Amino acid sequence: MKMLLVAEYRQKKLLESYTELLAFAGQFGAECAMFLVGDGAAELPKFAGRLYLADVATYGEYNPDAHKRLLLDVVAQEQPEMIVFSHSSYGWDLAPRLAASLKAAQVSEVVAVDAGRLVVPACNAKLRRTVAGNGAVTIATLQAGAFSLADAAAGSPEVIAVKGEGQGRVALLGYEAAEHGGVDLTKSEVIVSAGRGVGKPENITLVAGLAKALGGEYGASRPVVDAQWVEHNRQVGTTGLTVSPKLYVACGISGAVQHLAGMKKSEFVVAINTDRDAPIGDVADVFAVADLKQLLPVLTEKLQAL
């Protein structure tokens, strides 16, 4: 099996995603070429095989027509069977467009390989797919975290420099940087987080005081932070912070794919749920069935007490 893997680099970096790429072309024991607009003079991925390197100085960070361009003159030249993105803004931005030129099968967000065949999560990570493609070409995009290196990356690609047209439609202005200040969630050892559960804003303090209880910072899942009930500097899931505390607490928390990679590597993860399907279930020690209004004061009272 011949596979392109493409790599990305953003904000002056190459990103360590493209590790778990070439995780992932292992599982099929594929012959690897990649795809990075990158920048040659910095650091490249680290893998034996070919990589096409367009300079990000003329094709930009954020692209999406020139990419599209380039990826095609590589992916002809090449004659893969399988082109693998990441399931990033960048991936998830740039697959489709090349599915759609090159008339591939597409899929997105791939958790697991079984049996060869490809498997993806659906409606909220309640059910899983597996799927197949059914032309020679078909493109991934992989979940974040779903596959990783047992060893480092090594080796040293054979640079080959791509070129082409760098006119786009779409014109990336600049970037604006997370908003910081204030708590800090990734260097707390425990969390515990609101979801969608917990009703209404007001019982964010009941979140908020297990957390003071067990010594910890509390945090929340979109759905909470969107609706301006927490900061958005105290959101776990992909579009927020990836945490890894000793103790994750999730209340009222569905578990949505977007928020389990934001906490899967939690230490000890407990979930406060009234639905014992909720998917959070698939990632926590212990799960608590019950209504987190009732259970959380009573759990706090008794932590104080010890």
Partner chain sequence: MKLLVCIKQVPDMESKFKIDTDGVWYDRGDLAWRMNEYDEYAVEQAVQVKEATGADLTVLCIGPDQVKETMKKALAMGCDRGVHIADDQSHRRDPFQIASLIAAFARDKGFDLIFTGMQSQDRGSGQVGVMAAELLGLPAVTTIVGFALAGNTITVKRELEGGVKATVEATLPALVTCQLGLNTPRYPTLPNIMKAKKKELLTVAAADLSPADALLNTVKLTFPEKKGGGVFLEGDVGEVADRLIRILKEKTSVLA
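Fair warning: this is a prediction, and the values are worked out from it, not measured in the lab. In this text, rigid core is short for the largest set of C-alphas that superpose within 1.5 Å between two forms. Numbering follows the first chain given and starts at 1. What changes on going to the form predicted on its own:
- Once both forms are fitted on their rigid core, the CA atom of G281 lies 2 Å or more apart between these two forms.
- After superposing the rigid core, the Cα of E43 is displaced by less than 2 Å between these two forms.
- Annotation: Cα of V6 displaced by less than 2 Å between these two forms, core superposition.
Form predicted on its own, following the form predicted in complex with its partner chain:
Only a single chain is listed, so you will not see partners or other molecules.
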């Protein structure tokens, strides 16, 4: 299989998400080429293959019309069977434009590969379904954190300059940081997060109490925020915040890939869950199989007594 991987460049930096594209391609044993609108004098992807590079000073970090035209030229040269983006604001915008131009199937938010087919979440990530494109070309976007290749990216690419029409109907004016309001979990060294397993909104106080005893803040997974048990500015995950505390305590969190992507940079992870087979156990340094309603009050009392 031939794949074209679309890397991203934002605020004068190459995004590490390109390594996840390589990890995905590796599961297919695919022959890969890569496309990037970036700075040839700056950092380039560690990738032993053809890199089609367009100048960011000419085409901009975000210019979907111009980037689509550049990509169409590269697709014509490479004739890939699959074109792969990150499931990011860049990918959300550009992938469907490209799919429409190529009349290709698009599969969004891929979280796994099963026997050469693509696995995507369904029913608000409560279920998964396995799909495959039925045309000559399939376009896919990958959920952040679903395919990890932290240390395997290596090599120097063969750089091929790409040029085309530079004007588009959209101009990037700049970036604006999101307002966190109240608490900013991205700066917290200790985070204790509540998941669906807390059972009811009254039990959020148990999580908040442990966080206070540890000198940290409490967070939550998406289902807890969707249920309006916790405000959105405390949500950890791909649709919330990406955090990197020294200690992350996951309480009643199963470990959906969307949540793991938001806390994967934590230095030390403690998980508390009644299900010993919960996926969170695969990333936890300490996994306590216990009822959090019984364990959290005891832990909090012991910490307060120190």
